[in-house]
Amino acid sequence: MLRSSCFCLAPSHWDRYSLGIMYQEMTKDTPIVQKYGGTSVGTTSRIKDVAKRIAEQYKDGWTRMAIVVSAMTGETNKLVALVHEVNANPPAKAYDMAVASGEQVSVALMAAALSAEGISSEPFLSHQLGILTDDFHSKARIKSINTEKIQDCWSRGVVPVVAGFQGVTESLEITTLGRGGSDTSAVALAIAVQAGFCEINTDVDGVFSCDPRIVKQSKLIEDMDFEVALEMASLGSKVLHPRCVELGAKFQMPIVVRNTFTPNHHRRTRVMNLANRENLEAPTVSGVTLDRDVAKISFLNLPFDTKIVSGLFAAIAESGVNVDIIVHNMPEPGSKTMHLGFTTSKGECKKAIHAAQRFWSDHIAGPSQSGNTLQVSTEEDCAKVSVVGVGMRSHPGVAATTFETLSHSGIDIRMISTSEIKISCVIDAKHAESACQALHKAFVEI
């Protein structure tokens, strides 16, 4: 039985965040959650620098801080490699137990560094704090957080340091939240303790209009609506993970992205629910994103039957694979077959095909069908480039400009997906950077 101090992730209790608490409206009694990523805690010297920064803020009166840390840079990858050295297909429970250990080291080192700065702190792993998740290993979702120990720390003047990326099931099995899981941990904790905002500290100044390594003219976006931030995160921007933005939007928790290694006064990105007026005056396109982790899967000569299509995608979903863009062609006159294509991540390509083939052999293959084998083709030389902006709603011609720009650059489009505030094009991976540069010039640099 969960105690009353447990916060359950259900949005109905948090309408008051729709006003968006900002710095100017906060007192030093306002809870704040700060998350430090792998680069921020990548070495012991960086951990000590972060501890000094936290100590300065604490001594300045900001005593209700909770710190969330990731594993040190590269540690999770090392742990994943170790697991796969002993078993190419490790049991889910063993995999999560291994890869979650990187955060345990970071939490201990940060608590020790804060102690050296004269700040009392207490380290917490997920099971110690009570970060309860479902049992979907490697992609677990947070169900509730027990805030009792956090509140107790604050009452004693202690800074809680919490391991990101990990959770625990009701049966006390360790789970991990997937890529970017520490961001999700931080935003969820901020919601649970009713923080003024969640601060994501990383190695860049904030979210840019495009990856500065690809487009030198990229601009820092200082104010972003949740809607734009979620689209950009989902479409390949690496600064924030989609799930943390999704949580922030659902509970109206402002998210601030800033650089760990620059002074406090530097420019940063603030993600919140912007007023309608600000959205109306927003630029047509806020940013251009690139996702290189794209694989295209095609099922050929499928019987034209909606039940087969729904069955295939149900099987793929049950295997835990996320499907992105989907296209299909109508049968030619006199034909009873169609082609169906969709995109997913390269790492999930084989899993998706295996799930589809299993469904086909179990439910479809037989003498009454056109063939006993599911015909599949794959393409992994793909990338997805997207333009995103709330201003697209009130500015016609964005699609035309997007397609003209790519055409003039000699770039063919393989697949297209649109929404009110984004246009995504799947293209040949070799044109990825030139596509970003051309679209950024067409929309953002004007």
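Positions refer to the first chain, counted from 1. Between two forms, the rigid core is the largest collection of C-alphas that superpose within 1.5 Å. Given the structure is predicted, the values throughout are model-derived calculations rather than measurements. Compared with the form predicted in complex with ligand ASP:
- Positional change of Asp305 between the two forms reaches 2 Å or more at the C-alpha, relative to the superposed core.
- The Cα position of Pro254 differs by less than 2 Å between the two forms after fitting on the rigid core.
- When two forms of a protein are overlaid on their rigid core, residues whose CA moves 2 Å or more are considered shifted, and Pro90 is one of them between the two forms.
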Given for the second form:
Amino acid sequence: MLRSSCFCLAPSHWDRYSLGIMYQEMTKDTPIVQKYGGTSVGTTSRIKDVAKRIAEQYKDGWTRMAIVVSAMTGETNKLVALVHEVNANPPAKAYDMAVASGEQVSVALMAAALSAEGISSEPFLSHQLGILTDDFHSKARIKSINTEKIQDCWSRGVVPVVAGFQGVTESLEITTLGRGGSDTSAVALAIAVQAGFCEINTDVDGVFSCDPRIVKQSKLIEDMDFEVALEMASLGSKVLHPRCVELGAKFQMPIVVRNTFTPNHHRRTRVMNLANRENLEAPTVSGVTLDRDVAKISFLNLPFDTKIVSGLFAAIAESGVNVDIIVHNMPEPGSKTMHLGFTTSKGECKKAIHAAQRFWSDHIAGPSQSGNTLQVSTEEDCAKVSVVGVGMRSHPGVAATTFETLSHSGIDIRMISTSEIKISCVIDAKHAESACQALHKAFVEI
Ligand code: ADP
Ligand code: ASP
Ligand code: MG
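Beyond the form predicted alone, can we have the form predicted in complex with ligand ASP?
Entire complex below, previous chain first.
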């Protein structure tokens, strides 16, 4: 139930557009959730600047704000490296407990900085608030959020500051939501408290047509449909965590992406449901994305047997590995074998191979066939570039232009995957940036 103190993140639909989504369109008692990312809280002086900004808004009458913070920039990377220094394959619970600790520091520092600005504030870790997740460590999903303490803070004029990225299982084990997951914590909290919108404050002005660090000519996308935002986030545009866009779309929670360092600037991206908006002429391609976290695994000379293929992929799925693009080479006429290639994230590559080899030795290579091993080759020097846009549905020729552009730039394509609104190509990682620049020029700078 919406008004209960514990809000379950199960699908529900209420129309939020009547509220509008910018501050001037709302009454000051509208709950607002603001999230500040790692760079925004990267030094104590930045934390103090952010606290000043929150304090100004509070003094201006926005008293129902909840703040979500990430770990200070670089901290989570350090924690991940530390765990791997002691164990290359760390136990899931220990890994999550270690990497979630970066947020504990920033949440406490932000509450302390707010108090220095004369604003009463309370820091919360996920277990203190009750951000309940499933037990898929390192990629946990939020099941519910208890908003009792947030409401209590607001009734006392206190600003709650909540640790992003982390959750807790029913048996009180610490979980994390996946790298970049504080965005998801913020949108989930916004849904739970029925906020007017969720503001994601980061180190760029909003979502651009490509990563502005790679393509200087990238254009700010001022208004964006959830559908495109989700595709861009899932395909590697790091500025929004894919799961936060998924939640925003499911619960119709508008997301506003802004630059922490230019708070009075009017540049921003609004992500919401644009499907019913008038005069919306969707561009053919809204953006170009790059995912560097791609590894390609190939099983060579596999028997041409669907049972073996399904067994291999079932074993990989059971090990918890997400498989992305799959390509298989049809056998030559007369041949009984084929090659099968697929991609995973680099971190999951070894796990996938291990699961496939275990399936092979348990089910295929019996004692009578000793020596018959699964032939595997791995390429970790891969990247995936994608062009994304809802306008592709009605504009033919996007695939042709994509391939032509990469070919003119001397870039070979290793794998291709398409959907109605995107075309992705796996290429050699050394061409990642030039591929983005060329595709951006071909589709966006026209
Ligand atoms: P935060 O620490 O605030 O969560 P992130 O580093 O996770 O910030 O995300 C912001 C970064 O995302 C930007 O600095 C930018 O380099 C990168 N990025 C990648 N693709 C895009 C894009 N299409 N638009 C904007 N930023 C992007
Ligand atoms: N601190 C976490 C990370 O670096 C979560 C986040 O920044 O959103 O992945
Ligand atoms: Mg982020």
